[in-house]
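As structure tokens, one chain now follows by itself in the form predicted alone.
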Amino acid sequence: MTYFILVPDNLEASGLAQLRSIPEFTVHAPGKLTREQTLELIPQAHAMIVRSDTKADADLLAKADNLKVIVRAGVGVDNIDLDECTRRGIVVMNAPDGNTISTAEHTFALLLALARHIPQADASMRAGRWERKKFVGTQLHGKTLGIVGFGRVGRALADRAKAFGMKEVAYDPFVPERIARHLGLACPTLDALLEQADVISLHAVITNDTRGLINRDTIAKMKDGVLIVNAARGSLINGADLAEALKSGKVAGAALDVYDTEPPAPDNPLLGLDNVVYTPHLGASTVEAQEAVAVQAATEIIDALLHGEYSNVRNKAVLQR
């Protein structure tokens, strides 16, 4: 049997080469496809690899008569309707390993940029000014880092924070407490973390419980002058509430790599604030990470279609069908 593999988003050449080396595969990967082009091609597809741009929603899945597998080349699967995939017998997998280090490194870069006002100081110098007193920063050594979400990236961030002499606390209801304690981290309740942390870094997945996790009520429990970093998902933050706290000084600064819609709408209340560092979703944007997730995604397609083997399944109920 010949399998049609659809790749509607950009994927590194190493992953595509791996797929194209399989005689049973016909790979259609011309680069970024429009929604209309994807809808036209999806009826032929037996498997699909997506990044964050392609929305595998109910409308698209209704046309996917032959689709057996979707692989997200990356971590988050909030652009895939998992319930609808399960109903249709489509296995959804992700590739969570390849971008861990790159995302953790970018998160720490954001934290350093935020604590030391690096983007603002750079802009000042480029404008011909010398404003040393204006950009007095915050030392990270001895500060408490609260990590919300203690999966792969959260743990990698914790390793890096130790090198800076930071104290660390972690909260994640889905990760056994013994794992964090084995790594030397305290595991308070979320409320206790919010009260203790000088810096809060978000690494949680989007669920009904975590959507809008950073809001007026949770911000009120934080220390005055707290710093917030988000390189996970924009929907973890209520933008209007955080913007209000940034303007009042309750939150001294934020560093954002992700937004509730991407690119962010011009009226996003978090845009244009002097005490915010912005990057355009660059957490996994390294050559090494892109190659690693592409290869992992391709391997999962091959294992699933040719060997009936599945890993990193995000809708495990489908395997019981």
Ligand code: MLT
Given for the second form:
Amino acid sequence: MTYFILVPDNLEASGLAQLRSIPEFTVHAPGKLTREQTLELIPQAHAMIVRSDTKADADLLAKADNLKVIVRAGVGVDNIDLDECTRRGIVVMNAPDGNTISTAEHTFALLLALARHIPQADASMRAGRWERKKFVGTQLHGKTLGIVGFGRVGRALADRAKAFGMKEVAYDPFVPERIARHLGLACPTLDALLEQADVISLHAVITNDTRGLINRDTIAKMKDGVLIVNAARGSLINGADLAEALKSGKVAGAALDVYDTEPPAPDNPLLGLDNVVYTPHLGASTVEAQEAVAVQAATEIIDALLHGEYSNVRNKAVLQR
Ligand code: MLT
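Moving from the form predicted alone to the form predicted in complex with D-malate (MLT):
Full assembly next; the chain just shown is listed first.
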């Protein structure tokens, strides 16, 4: 049997080479496809690899008559309708290992840029100014970092923060408390973390419980002058509430890599604030991370289609069908 593998997003070359080396595979990966092009090709596809751009929603899945497997080259599967995939017998997997370190490094870069006003100081010098007093920063050593979500990236961030002499607390309802306690970081409740942290970094996935987790009520429980970093998902934050807190100074600054819609809508209240550092969802954007997730995604497609082996399945119920 020949399998048609559709790759409607840009995927790093080594993953594509791995797929193209399989005689049973016909790989269609011309670069970023439009929604219309993807809808046209999806009926032929037996497997699809996506990044975050392609939305595998109910409309697209309704045309996916032959689709057996979707692999997300990366972590977040919020662009894939998992319930609809399960209903249609489509296995969804992700490739969560390859971009952990790059995302943790980017989070730490944002934290340093925020604490030391690096983008603002750079812009000031480019404008011909020399403003040493204006950019007095905050030392990280001795400060408490609150890590919300203690999965792969949260733990990698904790290692880096330790090297900077930060105190750390972590909260994650899904990570057994004894693991976090063993690492000396466990916080029994989110409130306890919010009360202690000088800097809060978000690393949770989006669920009904975590959407809008940073909002007027949770911000009120934070220390005055707290810093917030988000390189996970934009919808973890209620934008209007955080913008208000940034303007009042309750939150001294934020560093944002992710937005509730991407690119952010022009009227996103978090845009254009002087005390915010912005990057355009660059957490996993390193050569190393892109290569690693592409290779992992390709391996998962090969294992699934040729050997019937599935790893990192995000809709496990489908395997019981
Ligand atoms: C991920 O979910 O893997 C990261 O946010 C990176 C990405 O979306 O490409």
